[in-house]
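Given next, in structure tokens, is a single chain: the form predicted on its own.
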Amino acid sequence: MTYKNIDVYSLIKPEVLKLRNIGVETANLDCRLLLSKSLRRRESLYNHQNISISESEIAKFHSLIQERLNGKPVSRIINRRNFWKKEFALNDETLDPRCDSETLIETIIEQYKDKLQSLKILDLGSGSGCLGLSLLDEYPQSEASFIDISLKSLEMVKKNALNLGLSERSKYINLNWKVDGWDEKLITIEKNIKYDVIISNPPYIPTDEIKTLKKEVKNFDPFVALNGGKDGLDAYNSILPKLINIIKSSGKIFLEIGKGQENCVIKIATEYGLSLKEYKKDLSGVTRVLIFMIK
């Protein structure tokens, strides 16, 4: 097999083109990620450096591109992604993390400040499982158990825990919130323990609404992840009325809304024990996370 040696900018800037010439902001970054993944690198490549490549590395750069071109996410290409300090793995049946979502990880460490305190954490409808193993990463002494419908999305979690050191703390739990007495199996599951802390970012985009989504998520997120029934608010529906079962007394329940659903989700937990404590807007001053303790 033939190499040429080639610096790294002028192998991708016709590819860079491509991607901007459709609206792609990060071009240049995806076209290095890609060229990475191509010849097998973990590590990120930059603009001058020179590398040696094949035509056969170089026909899967190509190939990889024209995904992109095709609107496939860059994180769906390579199957992963970063998210608050860390790198996740990502599957098809895992929710590509946002950054919106960071927002929750931020609240939580806003109300326990202590480091080194020890909690006993729920990630509910876990994905990947980055949010509760970002916290488990910044919560050494901490546990947590991850439940989602989805054996192949805990499977992902299992990986991402055992990758990042923190398989010993991590619990795994395949349960789902619509079948009425799921809090019940969990009460059993973990031997009557409760949570100090309730984190969840469930589906919540009206059904009808998936389809004016950006073509990256309408057509590679699993659809189960993004869809919350026809206004919404299906997920909370289900898991609101039993968190009061599981949430100790001086817990706290952290959730992700929607834009414009707080007032909404506010009235779900309300009629079911939960009082709002706080709420947290995100980058773009959109109200993203709501904090609810038993009244």
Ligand SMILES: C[S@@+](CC[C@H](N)C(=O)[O-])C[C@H]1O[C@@H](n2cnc3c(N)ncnc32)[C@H](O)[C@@H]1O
Given for the second form:
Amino acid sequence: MTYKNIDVYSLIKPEVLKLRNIGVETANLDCRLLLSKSLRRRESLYNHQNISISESEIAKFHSLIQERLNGKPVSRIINRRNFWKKEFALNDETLDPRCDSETLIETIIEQYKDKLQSLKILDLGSGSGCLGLSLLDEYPQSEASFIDISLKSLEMVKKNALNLGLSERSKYINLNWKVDGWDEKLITIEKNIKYDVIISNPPYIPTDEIKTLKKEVKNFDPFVALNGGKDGLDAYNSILPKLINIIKSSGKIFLEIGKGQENCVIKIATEYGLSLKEYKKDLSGVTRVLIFMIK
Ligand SMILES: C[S@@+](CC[C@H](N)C(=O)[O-])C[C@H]1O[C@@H](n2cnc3c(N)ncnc32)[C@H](O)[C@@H]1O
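What would the structure be for the form predicted in complex with the named molecule, given that what you showed me was the form predicted on its own?
Below, the chain from earlier opens the complete complex, with every other chain and molecule after it.
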């Protein structure tokens, strides 16, 4: 195989321009990540670094660029995404974690300052496991259970837990919160032990709005991870009535919500024995996290 030595920037420059021309704001970073992937490297590349690259690696790079030009997000091409302090592997049934959801982690850390306390955590609708695993990483004496309707996404949580050295404190549970008695099943699986912390970023986009989302979202994030039903509130309507049965009396529930959903979600929670303790805005000033406790 013949290799050539080349400066990263001279290799990626034409591709950066193509991506910029279709409006990709992160064109340079995207190209460097895709080049790293083509070279099977984990570390990021610098623009003015010299690399040794074979013809087949160059061909691979160009085919990945073509996928990006077709609208596939980089995280989906390289199947990984950084979230909070770690990197998470993704598959086609996991949501691509959003930095808005880091607000959930930030909020829990503010509420539970002692990192050495032992918390029993539930990540409801776990996707890649980015929320619960980030918490396990922050709280080394704690344990988490991960619930998802998708077996394939639970496989990814397992893989991420293993990669991050967190599998001994993780439990994976395949449940559908739309099925009656899901809370009772869970209580049996957990041998009657209730949770200190319940964290959830459920699907909350109204069905009709999904087709108006960016191509990168509507074509590549799983529908089941986005779809909140007609008014976006289906998941809250299934989850909230049962939380009182599975949370400890002093426990706290941290829910991510979509823009403008706070009044509706607070109304549902209040109907089912919970009261709002606090709320937290994300970096754009949108109310993103609601904290509930038993009344
Ligand atoms: C918005 S995603 C959140 C994923 C991850 N927690 C995150 O923040 O990146 C919602 C998750 O809920 C899961 N889900 C959707 N409907 C469900 C149901 N009826 N029962 C259990 N899990 C469900 C989806 O598979 C998806 O993983």
